[in-house]
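A single chain, nothing else alongside it, follows as structure tokens in the form predicted alone.
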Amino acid sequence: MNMKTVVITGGNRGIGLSITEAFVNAGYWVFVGARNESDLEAKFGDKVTFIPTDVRNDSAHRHLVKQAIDVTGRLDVYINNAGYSEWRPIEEIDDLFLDDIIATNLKGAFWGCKAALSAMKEGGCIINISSIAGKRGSPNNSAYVATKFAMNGLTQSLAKEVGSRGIRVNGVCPVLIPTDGLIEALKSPHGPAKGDGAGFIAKFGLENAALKRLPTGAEVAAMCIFLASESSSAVTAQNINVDCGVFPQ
């Protein structure tokens, strides 16, 4: 059986790095598009191809897809993972901030889907890494929340649009995952952590999760592996929580 090919945006750190590792271990050709390589070469060697990418640009996604097709001749999975969060009250949100978070989190996913669908054949799948913030609001978080609600809508709509082509589109909605990026974002004076990111995350899990803990990046990655597999062949248009039971649905 020929190796399958996956493209992962933002697959160089945080949840994205866990997703990259999972697909390497599953035997995929892995292409990572991100601004910086980080430690990908040291960690994975030639098992991962890094391509400098600014996900805000349509052309960058098209270049990612072309590189994957040129090397492997196929595109099976495209994962829109790149994004960021930042807490700000609405009075501190300006054009520059709003334009950037929309361009990164939402337009980045749009362009990724568009580029992937230009090359994907029957059996392919797109996975959008969203958040439970795309299902419920929280204070001082309106910009991020809005992008994730929109991403969830994009997932549902595109699944209906391309299902007749045998292509599935799903979203994954993690709760708080203690990555370096989240810990940094929680330093914001407007965030819920009040300066203690690690303490807030631990307390949040105990008080809100059915399992009394929060998921790991590896558990988010495991959901992506499932959604990319034949085992999920009847699953599309879903935004699936990976949250240890924080937000029952």
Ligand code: NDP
Second form
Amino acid sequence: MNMKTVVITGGNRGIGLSITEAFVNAGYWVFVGARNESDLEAKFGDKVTFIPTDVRNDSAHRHLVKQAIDVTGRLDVYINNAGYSEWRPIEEIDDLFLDDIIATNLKGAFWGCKAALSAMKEGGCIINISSIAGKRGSPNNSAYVATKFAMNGLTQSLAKEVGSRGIRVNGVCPVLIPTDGLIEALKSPHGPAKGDGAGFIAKFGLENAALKRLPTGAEVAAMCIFLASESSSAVTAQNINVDCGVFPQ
Ligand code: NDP
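Target state, the form predicted together with this ligand; input state, the form predicted alone:
Below is the whole assembly, all chains and molecules, this chain first.
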């Protein structure tokens, strides 16, 4: 079978890096779009093509798609993973903050979907990395939560819009995974960790997860591999929790 092509935004660090690794191991041509290359070349050599990308820009996604198609002649999977969280109470949310988190987490996914769908053929799929924050609110987190609720709506709507083209659109909703981004965000005095990120994460898993632990980036990546595969050919318009049973549905 011919090699498939995947584009992964934010595939250089954190959960995205786990996704990159999984798709490399599954034999895909992998294109990563992010602002920094990090150590992708040292880790994966020519198995991963890095393309400088700011997901807030519509044109950056079109460039990513064009590069992938110019080199491989196809686009099978597009994964909108780039994003960040920052806890802030409502009185500290200003225009600048709100514009940037929406531009990155939500508009970034819109532009990614739009660019991917302009090129994707029957059998293609889009995967949006959302969060269980897209399904339930939490204090001092309204901006991030709003972007992820909106992303889940984007996923459901586009799945209905492009299903007749044989293209599937799904979301993956992880819970706390101790990436650099999360550890940094948890330093905020407004977040739930109160200065003890590692302690908070350990306790959260024990107290809230059915499995008494939290998922890993590799487990989120495994869900992405499933959603990109023929094994999930009847699965679309879903936002699937990968949360060790924190939020039963
Ligand atoms: P990290 O902060 O560790 O990584 C964020 C990634 O997004 C980096 O690769 C970064 O690359 C990229 N990125 C951020 N802004 C931009 C931008 N403007 N343009 C291009 N790339 C950008 O975060 P995580 O791995 O923790 O999170 C990844 C995704 O998973 C996010 O969407 C997050 O909301 C979601 N998630 C995370 C959870 C967690 O607990 N960690 C739980 C639930 C969901 P660079 O800086 O080089 O551009």
